[in-house]
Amino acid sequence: MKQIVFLFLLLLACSCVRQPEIVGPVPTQQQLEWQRMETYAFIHFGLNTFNGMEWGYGDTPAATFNPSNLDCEQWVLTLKACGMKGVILTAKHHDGFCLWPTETTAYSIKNSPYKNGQGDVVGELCEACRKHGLKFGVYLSPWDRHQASYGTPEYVELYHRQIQELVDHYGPFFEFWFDGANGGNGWYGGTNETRSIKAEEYYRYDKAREIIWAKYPHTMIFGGTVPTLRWIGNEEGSANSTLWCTYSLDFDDLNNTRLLATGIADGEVWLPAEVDVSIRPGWFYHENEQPKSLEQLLDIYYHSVGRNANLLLNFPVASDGRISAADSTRAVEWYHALQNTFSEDLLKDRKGRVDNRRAPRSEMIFSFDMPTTVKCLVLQENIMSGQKVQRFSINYYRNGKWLPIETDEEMTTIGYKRIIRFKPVEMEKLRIRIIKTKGEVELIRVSAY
């Protein structure tokens, strides 16, 4: 979205212009940017790539590894081209393989055929996403079922020299994945046993930060327990029409796919929710699967970014080590219908006219030059100030009278960004009514397409 107008600020009843005062949690500026980012890509590939899985049990020779014509600067160009603004790479799934050459385990990429041993995907990834302007994050799975140590105090401390690697080595990262998938069967060493771990203390996720935050404190950090950004509660590529930032940092409330799925509208923390999805069934690589069609990545799109949460999308490397042709030509369609949808605000340089004489019920309308055809509006509200917006209505005035727009969407929460869609409604003027909030509610932004 290239033009953001600045259309109004809803005042108290007097003359003086000063800012809305401040309601709840805000944002932290790293929270900020990154809600700002709105869609970048997640990359699977790994060990499962070359063996038909999805999660890999820990026991596949790292051998296996041999990806015929690996180019991560392919990536980069694919996924700018389809308008990402970074990238995640599972730089260890749950199977415990390593894609850059660690000190702390043998199952790494450095014992697999790929450059004889001397590649490293986490370096070369790093690298195209310096040269080409992408931002770069990385996936560490806790849970390694591998590791013959796991479950043990020992683990956690090989961990945690993970993470270090990661970050004396590679960076800056914009984001640190931390799954939530921890414990259960595995190789571990030949054992093939079930082990159970407390997630919230055995971690220590407190440290894992102090890590990451020690050379690099903007980065944002998915999962544990000391999150910045939450869960939306799902793989489905969809976030609740109501969505609160505003969250709690218990670990029961961080894993309570209900909650997450709306947030907490009087939550402690400000904690903006993730929806991750994959463009194809599978997060790796299987030749019998077909990227998503485009009505669908369309519909992921608006029931992610278009109701207040990022879009983490990803994109399954095949095994020759390139994303496919299939998936990359999907997602630039993917991309050229949105720029087309929202290439020109039908709103541009058009002032509403406030009436906010009712606070905190206030409303805005918007006056065509002659009938003009919407089918779409983004909202956003200054959430520097907090998100105050409870409930909104939007109507159109045509041949006489007001009437309402028929969408599915419930008009509850704005946040960040809001996107309604409906049919297209030929009108005369647009209002908007604030109907309930939290307090003086400051948009920064009104579109219509």
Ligand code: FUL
Contents of the next structure:
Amino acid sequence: MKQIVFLFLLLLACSCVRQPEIVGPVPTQQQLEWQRMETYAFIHFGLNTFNGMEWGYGDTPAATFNPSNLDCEQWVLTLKACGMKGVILTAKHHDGFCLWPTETTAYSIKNSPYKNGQGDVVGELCEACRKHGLKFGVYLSPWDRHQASYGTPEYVELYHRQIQELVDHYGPFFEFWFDGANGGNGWYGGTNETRSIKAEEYYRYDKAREIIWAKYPHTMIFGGTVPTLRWIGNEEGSANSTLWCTYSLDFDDLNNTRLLATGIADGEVWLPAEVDVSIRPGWFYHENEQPKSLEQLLDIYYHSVGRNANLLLNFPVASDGRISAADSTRAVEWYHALQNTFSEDLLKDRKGRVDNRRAPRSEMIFSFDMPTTVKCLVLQENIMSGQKVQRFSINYYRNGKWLPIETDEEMTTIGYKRIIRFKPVEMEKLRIRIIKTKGEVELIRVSAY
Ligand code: FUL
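Please could you give me the other form, the form predicted in complex with ligand FUL, since above is the form predicted alone?
Then the entire complex follows, led off by the chain already shown.
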């Protein structure tokens, strides 16, 4: 009898701690940790910094690389001062020039005047990241306009050896970037030809990932055929209002900018989106270019992190080897503006009245003690049980009436994080309604600012 009572109590306890219903694909622990980073930096630096180009042809002499005052700690401290959680460096861009003393080619920092050929920018940045607690990642362009063997299996072996060297000497990497550009023409050992390859077969990305994961299994992978995150489909810094973390691993889909922009609502894998954009017009530093305005950068934040994507913001290091004062001032100003906006959650300690009677649809109402001006809301779903919300609405109560807020944002998906900016209004109550959903919704955050 005692045993039966115990069993009954156990069953009762289990049914009270009800697990949220899982709908569709969910993130791995690694993807979840990566999504929580929200903002991190890109650094484009290399021969292009000195020859004024964006896509070096592969023939600029290695000796052109000559930063007078390079200081990776200055990069790291600057990036930390604007809230970046990590940094991804172009260890090799399309021109093939390597920023570490590789054994695979003479086209590297070894043959430059920098520290008389004894320098190692990948190593120096990796070290500075470790010292100051910033996550580290690398971009290694598969397309190599310098190598004579590009287009043959020999080059792919060389490319894999480069990955192996990076894995052996640096890391851990929070993210490894396989760029998608394969423009065709290049120097290619002086042949000056146009060469085309079939990227989905040629680079043997599965092998590349194996090399990385053998030592660093938690590395997130951008690009190629084996990604664990995906591109947003543009370089303007703007994700779509409707954005699903679910996607497909079909290579055509991975290159379909229209699909990448929204994700696939019933996609079979969890593949969260990354918005990559430069603080200046170019990815590399050009003296005549200026950083984006504060307003542009704020829009970029709300259109990336605010729309369920991560933001990879590029800083072009200048030819003296530093992030320019104009860029760092603007970026810090941007970070402080965001910190200001999100400093005080007006709903802190305020429990919403939840009406789940019509689950999976539901509604939440928050009451303020006195009329309060609100201009923005932050919503987060518990993505560990899947991304579910398909449509929601936000209303406010004032002078005896429920009114809609005024915004350009479509109120469709939420996902890991959604920020809705609207025309500031004074309200007595706030109401969030889940109108359409794939399953029972669990909002783990509703904040108002
Ligand atoms: C693109 C490249 O072609 C650009 O030069 C830059 O590196 C950007 C981040 O990715 O595909």
